[in-house]
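The chain that follows stands alone, in the form predicted alone, written as structure tokens.
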Amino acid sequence: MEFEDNVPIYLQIVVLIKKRIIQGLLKPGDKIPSVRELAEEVKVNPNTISRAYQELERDKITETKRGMGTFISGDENMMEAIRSEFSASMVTRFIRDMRETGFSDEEILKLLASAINTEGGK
């Protein structure tokens, strides 16, 4: 897995869950790969691990179960509302970006149009 530099580490492994949720990877209930795992895994110090569990669980997004592991919550509004934070950051990262490069709204529209009707909306 490739970091990027301005972003905490531990902030990036908490999406690169959060987006494995999403794709159906991890459903609630499923339990996640141990800190150990996860470190061997994206090549990182566990406790950069650590922190991002914490942070999950802090956002109630998993739960830890003494003697037995780190869940996905079963809280099933959960990945909607993960949905909704991904998707809502990506549409105003995107429209500022366009913006930024000199695109009018209409322009922005006019071509996300046409890549979803070349794309056949897959």
Second form
Amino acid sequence: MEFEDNVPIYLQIVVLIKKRIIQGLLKPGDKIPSVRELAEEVKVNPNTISRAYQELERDKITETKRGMGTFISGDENMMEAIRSEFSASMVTRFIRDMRETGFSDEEILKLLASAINTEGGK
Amino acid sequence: MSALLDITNVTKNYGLKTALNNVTFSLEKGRILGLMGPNGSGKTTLLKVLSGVQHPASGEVIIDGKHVGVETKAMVSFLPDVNPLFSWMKAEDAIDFYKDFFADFDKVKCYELLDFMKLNRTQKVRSMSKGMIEKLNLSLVFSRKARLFLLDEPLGGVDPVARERIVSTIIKTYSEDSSIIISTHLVHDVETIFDDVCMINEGEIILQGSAEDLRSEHAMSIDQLYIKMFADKI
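If the one shown is the form predicted alone, what is the structure of the form predicted together with the partner chain?
Okay, now the whole complex, with that chain kicking things off.
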């Protein structure tokens, strides 16, 4: 897995798990990989994975059942919350990049609309 | 957590050249430390001092509460930067050799690691590539039940696929009871496995801290930070 340079890795692991939730790869009630499994999969220090898991637990996205593992605890509302959090950050980033490159808001809207039309026609 | 390793004011000279100058740091149990610096910065000397192969001119090294010496040698597993194996040895001879040498050597684990590394136990060291020799040595070093593992440039001169294997093995072997120090200048390939980072230049520590803290604080990867720290020094 490639990581972004300027963000702590544990936060990127949090994002990775959230992404798997909204992609439907992890559903409420599902068991998430153990610290060691995920560490080996993404080649990250197990302590860093632990820290990410603590973060997820604090945000009530997962819960640990003693002796059984860690499970996705949320419901539909949580999924929706993560979806909007993701879309907001992606849209914000897109708009910021476009503005920085010198596009006006009007142009951005036009380009987006035409790109979506082309995509839809595929 | 308690410190597994405490190094205080360690200085070491080779003749007139200062190899280590007043080095002080500590490492807690269950952590992986990246020791980084250019060639000749003192990384290898520091690891040799920790392994007990070389003695510092002054200063103190304490491993798990004991001064470095015979007792600590039994707790420290060291992967040197040059191949210590004889070329006539087969992989399995090397395993027997280690078994004779180290009471804490786990032969079964070593064969498992050998398989994971996709190494043939009857192949001779003479006919192995650099990457294969590195993987064999790493398997041997990691098959000891040591408290402190010292890996000197485990990735140097190794192809990317073998490098991935080596990184996976380090993560697999990680245990909360032991610590690992990895010296490298190939920062990008391993930085995600470090808890702590220590950058060394001309025998002096110029930066140390938790890898994640340094990433947030400087808003860059450890690799970028390394380049920034050494850009005007090399």
